[in-house]
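The chain below stands alone and is given as structure tokens, in the form predicted on its own.
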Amino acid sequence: MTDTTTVARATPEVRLYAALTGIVLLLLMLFGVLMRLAQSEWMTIGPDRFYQLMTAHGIGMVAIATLGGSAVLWHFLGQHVALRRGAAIANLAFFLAGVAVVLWSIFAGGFAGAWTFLYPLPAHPMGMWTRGAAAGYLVGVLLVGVGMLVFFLETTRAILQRYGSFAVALGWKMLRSGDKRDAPPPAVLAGTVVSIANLLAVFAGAAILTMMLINLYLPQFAISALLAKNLIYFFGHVAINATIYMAVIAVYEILPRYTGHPWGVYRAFVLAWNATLLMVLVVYPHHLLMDFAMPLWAVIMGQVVSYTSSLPVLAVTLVGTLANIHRSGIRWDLTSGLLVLSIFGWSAGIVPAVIDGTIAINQVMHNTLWVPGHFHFYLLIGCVAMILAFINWLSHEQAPARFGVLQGGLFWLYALSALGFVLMFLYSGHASVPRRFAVHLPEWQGYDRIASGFALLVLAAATLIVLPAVLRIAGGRGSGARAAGT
């Protein structure tokens, strides 16, 4: 059960994580807005700069969503296990160093190979960037991965020290006994799943990044392109999915403080998280459905698991959220509103993802704006909404009981503009507008311009949420989180 009365002080590293996450999110949203304005021809950006922005936006969003989710995980997991601050500080140091190198490689070196850095593209720039820029990008991503490795090794150590084994931390003891007293807290259960999955993802990412670095300088060191793509997508897919599995801990821990109802841990909840651990590791082949050299069994696995991978933990979280709110007299404010919105975003966002994961549809839709539509849906309205709620909650010492006019307007501005933005992606994909095109035909620009309007509103709403919260955190007001904190 989640204790709805415990007050835990946010450590300096959590406050720093939260503040940096908010600022960088705004910068990366600005990159996204600039790309949409360029496609609309409301702004002139050369194709070379467009693809640099696309690369920075993509890899940056994966990294900053991980940092924001890590802040949520560290804060709430730290209430149940003994975490050593040095690991969080080291992770942040590696993160900042990696980001600096990546930004140099993109905006000074010209690297524009997309965040997926698919082999052998970095080594074949066609005059667009230097070998040093490609190496800088790979090294920068590797540095961020080293930070993640330190971070998740520490969460794993702390969990094992407190619970003795993964089996206990994953709730297997409770599954056998049926006694809820044997159940781990939601933050521990989710933290264990995320730690295991991310460690495996980081190892895969480090392997392919190292191999590609060697290949850059020793071309005779050949790499199987199919192996490289599998390793990249295993790393990338697990990492980006883990962001929402960390951020959702904010729903489990903060929402009960608004409703007064503890978040229950029961057998279905434990089983759902255990199933998610397995499925998040094997679902990535749905990104390789068009790679006909893939083994048939892997493609079938990717197809089948695409239908089920998000459902177990999402189902118990959705039901749990509705049950927690029902007849609770919940105190609505910006934080509680964003938390509930995030569950809608996650739930609805997986629908277009599942549709795209169907092979017959994937053949037609995968290289259209449908794909950024589905991942912007569950990231912007799901994961990012969770992180914004956490930042806002952390920045206040006490919550207002109800929405004020400004808070209510800000909530609806973010929710409706974000929904309009992602729906325009999906509608454009339905109309076969291609993705990753810097220049759009006149026939597509009507969709682009509507999307650009929504994008500007999303950026405005996010700015009005983040900047006041960051200023409060910087002023020391985010040091504690009371039961009703916003």
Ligand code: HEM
Given for the second form:
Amino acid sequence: MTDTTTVARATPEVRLYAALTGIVLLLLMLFGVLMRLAQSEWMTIGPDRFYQLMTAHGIGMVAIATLGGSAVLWHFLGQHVALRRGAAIANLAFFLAGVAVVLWSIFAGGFAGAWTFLYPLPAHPMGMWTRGAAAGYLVGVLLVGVGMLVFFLETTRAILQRYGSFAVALGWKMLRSGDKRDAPPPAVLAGTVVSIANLLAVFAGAAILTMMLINLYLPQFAISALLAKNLIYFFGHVAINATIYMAVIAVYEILPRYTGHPWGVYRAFVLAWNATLLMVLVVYPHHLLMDFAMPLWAVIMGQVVSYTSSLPVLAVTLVGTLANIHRSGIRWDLTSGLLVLSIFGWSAGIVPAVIDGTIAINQVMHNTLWVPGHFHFYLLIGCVAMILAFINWLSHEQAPARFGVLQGGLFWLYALSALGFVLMFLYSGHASVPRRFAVHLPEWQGYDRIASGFALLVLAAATLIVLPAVLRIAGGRGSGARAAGT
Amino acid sequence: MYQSLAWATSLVVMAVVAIVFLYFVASSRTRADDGAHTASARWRSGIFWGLSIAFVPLIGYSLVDMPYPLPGNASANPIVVQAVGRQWSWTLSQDHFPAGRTIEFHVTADDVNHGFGIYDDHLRLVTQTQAMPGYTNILRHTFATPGTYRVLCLEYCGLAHYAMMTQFTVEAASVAQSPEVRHD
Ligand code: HEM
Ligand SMILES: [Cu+2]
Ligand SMILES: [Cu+2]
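Previous: the form predicted on its own; requested now: the form predicted together with the named molecule:
Following is the full complex, with the preceding chain placed first.
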């Protein structure tokens, strides 16, 4: 290793975030496995229980990916700007309170309106849940949102305090001057983009959550179903994309320690992140391609932007990763392996996503299992691989641990079973199997069973990666720190 | 068929991505001198712009075929069918159609969002639109093949979402010429 950068020791709040993320991730994966087993009819789960699990899995995964991404962001941003620990603690407190209320509403109150709580379903439970449970869910999600508000206001404040303006933090100064010394570090650039995007998402989310809460108790306060859909998907789309944009900082910051080549911040890299900031905000109508009541310009914009918004950051990250490892003599271990895997997962997963963003194809693929197929691809093999890499890296005394047979086997078990699992979603989607069906027709159960096998293996591999790492973190060993590789 | 096209294209492109990764991983084991690495920083920009430019014609092409009821694709004499979804059933104003005629489904919902997805008798999704309370979405389709078609709900609508199905029959054109078929 030629890299001699010394990193600050990971703070307690980062360790707490990371450990919590790992454990909750496993629990939520188990929920996913249960759903697949139910669809296979290998396990009997009533439709009410199935939809509760689906709601918990969906909202839980989005929330925990946000928490895991926030851990990565907080850790690396904190090395460039002065973050106040209180904000991270407050975020965690709101998060835990919100999660407790959401879990109560789902498993005690029976709420099963799906994580997207599409208006007006929460108010039309047909006896499945009470009004209190629906309100509980909306309040719980609001609480998590308040935590995010505190967190991203703090990152924004700290960035502005250190860099003076968004223009510097977003790299515009460097674009004008062409001077590499004006370039913000990747963690700062990405952190600024994510903070702005997530703050806007939180505002939109809070608006629709509040409106729906009022509507629950005052039904005469009606909301346009289409407006509600727009607000919910804006919020959901930005939030879920932001998880990747935070977690990817792990690639920018950790991979170079393994290759000995710094992550270059060059003109295209800065442009790409700025373009993404703009586009992530206008892409969400691609969820509404089958809403023929949407204005035509909006769905066309949705399609064009969904083609292009994925591209810039992904392209610079993909090319940057390949260039970084190319003939680098990189040390392979579980961390570096997962980091490179994550960029593969993100890049490959975008392909079916973009294809589905095509209006003519969306016509026959929308709301089939093709959709969970593409997002599990870049979340499970992309985002979660980044987060697992971060947790593993954090838990080690010294960054590169040799890739032993056991670790190597674990890596390939995770990679291949996750790949098999998402390909079965995609294959089922191509065979028109609808998403969100608690009970599958006999014709579809063959696919479900193969997918269940893969899902169990994913869960096993993730457990074997997460548990030892969390134990190391909890035991106070490991710092993700010291002088990496020296 | 768009589904097969989507699946085949995805597999091919994903395989290419995988091969590129495997190539770079294999090349990563030996360390080159730093000069080589500066050179790679140069092709980095090239690849980036190449990728970006390759996307433009794709986007244009993708907009050629649009399902929306634009003035240009209006049919002269469609059969209009009212389709209403509610938790958890469908009501169609008629359930026998002739093959070869344009059917215009006026789709809406009474309570929550539903999805109006039409499946052929091989369980293949033929077309769809959303069924929303307060809005009517117009879906035009001309059935080429006679047979029994199923309507499945393609938007999550609560407990019995998976069971919200109905069916209709498309008859060969000659049968459909018979007088009891209503022509709106
Ligand atoms: C072992 C890993 C996992 C398994 C077995 C799994 C399984 C599932 C299943 C069976 C569904 C429902 C599919 C359907 O519509 O029929 C689902 C939905 C979903 N999953 Fe996963 N999943 C896993 C990991 C993840 C991860 C890592 C994330 C995000 C970080 C995630 C996010 C979601 C979301 C957002 C939904 C949509 C829920 C809804 O439709 O309301 N999943 N998953
Ligand atoms: Cu329905
Ligand atoms: Cu439904």
